[in-house]
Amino acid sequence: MSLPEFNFHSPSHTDELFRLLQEFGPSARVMSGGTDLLIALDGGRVHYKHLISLKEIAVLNGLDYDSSTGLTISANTVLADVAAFAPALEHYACLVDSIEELATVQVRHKASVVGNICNASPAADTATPLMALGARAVIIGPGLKREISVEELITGPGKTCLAEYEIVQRIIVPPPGEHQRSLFLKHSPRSRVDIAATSACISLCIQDGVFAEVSIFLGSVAPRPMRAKQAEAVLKGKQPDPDLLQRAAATAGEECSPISDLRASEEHKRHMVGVLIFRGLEQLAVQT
């Protein structure tokens, strides 16, 4: 199957981008790598009349760490960028991790973070390192701005709470604490860069001896990646021991809601999580 035929738009301010989305309505979307976008419409699971890139929007633009307000990611940034900054690679270890499991080389050097979450899969690999870590998404639309979490800007698979003629203007990740420590697992039963059967990030604070912060989100395992709220009550305040992680990690797989599919059936996706979630907080519990 050949491409449908579309037109194709490049602004290169935010109020013809909005104008074009005002104009064109529901027949347009938005892209910035479009490498979900493109092969959906090559598939015949989506149809647009009209794509508006944002790659000429300078305002979209930029990838930037600051100490006191964190890590900045534009809506054009494309993950290979973030996975080679040198403070996300000493601060963000998680979402690093997270990207350099995401896809092929080529795809992570055109596929933009932004769009690996606007795209609102329940297995998108960085929605769960970006939750754990408090990320906030700013979002712009015609004379509005507003900022809300990354883990409400997800609501369902493949929808988010952006409303009519909104985009995701950047994503700010808040710098870490002191303590924090922080890993991402995936499991993919056919390689590595397949999309996860089951994945887990964790964001954690260990002081005098406890467990003081704690964060867990699981993707593939719900309609939406999801915070493993009863698994994060088990450890929090807790000296980490091998029983309280076995706990947690059964716990973890008890709360998600996994449906079988190609890549796994419910009952493996449970248990892979309580394996993702013992194995992470085991290694996260040792680091000094």
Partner chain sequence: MNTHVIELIVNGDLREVAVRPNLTLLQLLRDHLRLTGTKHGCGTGDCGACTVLLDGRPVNSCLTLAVEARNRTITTIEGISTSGTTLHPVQQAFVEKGAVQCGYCTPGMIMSSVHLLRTNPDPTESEIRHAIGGNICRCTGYTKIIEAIETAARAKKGSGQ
Given for the second form:
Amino acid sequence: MSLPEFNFHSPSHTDELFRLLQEFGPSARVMSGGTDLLIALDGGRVHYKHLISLKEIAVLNGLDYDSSTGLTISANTVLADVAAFAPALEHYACLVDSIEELATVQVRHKASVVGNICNASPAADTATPLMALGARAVIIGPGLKREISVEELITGPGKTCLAEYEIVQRIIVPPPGEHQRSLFLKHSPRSRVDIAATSACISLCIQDGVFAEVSIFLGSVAPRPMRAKQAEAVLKGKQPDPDLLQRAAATAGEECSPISDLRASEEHKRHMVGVLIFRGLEQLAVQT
Amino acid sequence: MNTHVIELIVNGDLREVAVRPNLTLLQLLRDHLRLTGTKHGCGTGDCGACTVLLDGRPVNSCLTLAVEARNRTITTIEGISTSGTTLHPVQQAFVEKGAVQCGYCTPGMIMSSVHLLRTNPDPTESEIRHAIGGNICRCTGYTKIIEAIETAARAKKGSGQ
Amino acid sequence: MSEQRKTLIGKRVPRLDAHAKVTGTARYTGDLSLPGMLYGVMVRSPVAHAHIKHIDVSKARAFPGVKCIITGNDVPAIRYGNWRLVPELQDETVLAHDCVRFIGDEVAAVAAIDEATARKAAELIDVEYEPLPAVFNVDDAMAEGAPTLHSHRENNLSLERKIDYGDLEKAFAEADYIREDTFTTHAVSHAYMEPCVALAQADADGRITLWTSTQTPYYVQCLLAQTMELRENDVRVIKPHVGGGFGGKMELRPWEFCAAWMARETGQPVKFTLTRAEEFASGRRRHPVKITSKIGFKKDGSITGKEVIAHLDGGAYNGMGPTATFLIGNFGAMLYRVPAYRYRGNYIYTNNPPAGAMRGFGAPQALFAGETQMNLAADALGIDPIELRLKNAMVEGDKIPGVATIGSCGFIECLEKVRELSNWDERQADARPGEGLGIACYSFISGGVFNWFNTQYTFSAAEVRVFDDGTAQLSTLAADIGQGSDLILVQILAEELGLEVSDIRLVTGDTATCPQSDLGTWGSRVTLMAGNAVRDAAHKVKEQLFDMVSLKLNLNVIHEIECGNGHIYPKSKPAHGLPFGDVVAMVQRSNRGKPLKATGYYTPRDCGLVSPAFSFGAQVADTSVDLETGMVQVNKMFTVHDCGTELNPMAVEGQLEGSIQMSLGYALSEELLMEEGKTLNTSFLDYKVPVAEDMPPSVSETIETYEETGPFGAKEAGEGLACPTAPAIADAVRKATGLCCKDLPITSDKIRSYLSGD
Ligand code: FES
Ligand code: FES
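Following the display of the form predicted alone, present the structure of the form predicted in complex with its partner chain.
Next comes the full complex, and the chain you just saw is listed first.
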């Protein structure tokens, strides 16, 4: 790796951070783990004159769970810490599964969950579970604070709705509902440890024998992680039976918009979405 | 570029170095501190040859800026055995079990294994496979590496370490 | 001395360099740096085929920190290549002259005070290209009116290799069943973990010392001297530890030349380190081959004859292609008795990055075709595939007319054993959808006998010195690049001299201090050839030692004398020996102080065109296929192989296990994806080599034979195993899904679209 030149800043307070962000504008980029960013810089895909590390800012650290707020993941929280956090394992298995399947041990110890989301890769493995679980992002900027859903946060490949001077301070994943079940599935055609050619996260709850709430998110099959709304509609209010699950799965395969790339053909990805969704629904239906 | 003078602890020694922001930790270790045991296999975080422990966590030193190591503790392959002459149990097991061929993946592989056994002293075979998923070896097919890690785990248990 | 003579043959001795490697103290070329060292980078062609109109280096030269820039105009336009025996096959120059022929072709080089400066300057070099039409596959390259890559080769046919024996027309006429199939294989990367590095220094007289990551220091020495117009002895090549090669580091490479040339030019050491992306994008690769194979059988399954036509996509230059072209023909008719055979191998130039030698050297392609076809034929004939193989299996003493004679051969035993290990018969009877057991076999060489490099030396040499403290020194240019041959050679010497491995100092990897010569590591030649040279040297030393023991002990001439347990003694009276070191001291004294040493040599002579010895093996892949996703899961590999005597079982197992990793990748996940000559996947993120979680469990067994031509009966282990895995998996996948995959790799995409009828 021979990285281009840039200045490095490591503010210890958010005030200083916002001052730097306002001063440098689009020539600056915040980083926490930096694993994606350094590769992009090295490959010449992005150019920044200033990198601003969040690591020294104490208020951006921390990982918490309580039964009323849910799971709070701070900007600097690394993937491995979430995966090893007992409440996460207990209540958000799909999120933990997505982390365990993401990149490598080394990257999981350096990269942050928030960074994984903010890089907005169509293949960001934590995005689909966070969206399916209804996670919200707390955004801070100079003198402002707002909260939006993670789904709204990502607007396109590599794009978020963050203004230049804003950062995601933390992500809050609401506590799971009583009957809520979720799981994460991923298909990489070539190897176990691989970037996903297709991934999906399903979160649902079956009450009185019918699908009461369903949220299905698909990764790597659209410019951004996408919600399979039509497939959800197929399921809502219906009793789970194989035919229905098959129809929902087929619908998801149709409504996504994958492109052929090095990892798999469009055709294959569509097919895989169908298979993943069917298997996921089947598994969840049995669980409940 | 703003040069930073940073302090860090490398294998137990306090070091003060002046680094440019775009210097990677791997370059700092290999080119400046001449700790060449840590290897460069890809530079893009995909092979694990450059794995070191940063405050005890395994990271790709090629994907870490040297400035990020300010006030932190780094352990490299040169620093895992407690004395100059004896090997760490993982190193010992790699030698005995034939887990080394060309040896280029070995330092990174050992760092990942050391971390695994610190956090999970009695790993199952599949946990071992998962834990070295970020380390590519082109020579051994991993079989003897896995055997070596199992052996080291047993040896550590036996010695109560 | 009363205990039994201790033997080292067959012992699980750990590697000599393991301690250095686990502590990070083993030095690879990239770990070396010299005072005043400059950093070099290559400037490569971004276009697949073009005429170079003009190169402007003025901006780059003016860039602060740049010390030297060279282009093809600054260096002699000497064509080089490993095939020195046939000079017209030497088709490469170290830097492009007039014309570039692939994306990545080396055009210029920059040396500067640091790497960043060199990279920036490289970007300032302005090359004006006049694009030429290009071809990217063998069919287009051979088509009428196709653009030619090299003016002396029309139709881009670089060379044709033929093998003919028996009456093929008659063979096919007599056959009850004939089938013809066409197979294609893909380009894959060696993906050795250590990217190529070279560091050169020139002394005041212009003599060069080059440290380089190579598997053939001697070739590099000769070809560097040739291209720099130096005398061979003015070039010293040193091979530090090497992080794998697998065939990819056996030629002179442009950066080795540039480092040396620029070091001489600047008076400062120069180091080049390739990036992983460069390795993937423009590095050598395994030849993609199209193979059409026609084979005839009698009803009872006996083969009547076979015809193989191969077209290799060689890329822009020959490299090791001529050898691969021949070996595909050779392996097209190995394993089985083929009474009549015709082979036509065509090496075709295209504007892809050049292919080269890679583990198996043509055999993986030939055997993917041959073994897949055997399985298809077995089904059609209604004969169990193992039975069909047993019916035709080669045995010791079989002759391939004009090509080779089979020495030790445990092929039949391998087949029988793998049948038992894998529970073959039961599993055949109990077939289930989505599951399959597939089989394939291999044979491989123990080094090549053909002198294409046209060396003036013996193929291997070893010098042994013994000392009066009971130790010895072995010096050889045989190149350990990770496979562990250093240990094997030391083990062989220790066994010969009756010493411990730790009593032997090894001096290796330096053309200036090791005896001339050794052809290096390729074709699994080191154990057999360098091993024989070591034994030869040991025998010469022992002769003098034995004479002295005979004199000292006043032995009757009929006594055999032997070394063992650090002593030398009459075989029949082991207790009456003398300590090894004492005998050395006596010999030395009797020679009035001259040290006791000898050099041993080995050159295979009169053993056909291929190899002095052949290994054999059979492999079964137990595989499941997810019928909805097309994902292949190899549940278990069963391997039985005949590698002669296992000198060190731990080393043999290591080779075998490693080869399964590489071959699993070849079968399922690895592929250099190409578009108009451009390699699309240039990182380990997109070029998927199997990681630990991808590896199936595996069981293996060895059939021990004794190979007369090999040291202590040993022959090849681990390279030939690059062959059977892909066809065995293909066979299993066919049984599981019905898809007969004749084009590698076997991807989930292919299986899924077959199953869904697309
Ligand atoms: S060199 Fe850092 S992961 Fe390969
Ligand atoms: S021992 Fe060579 S890469 Fe692992």
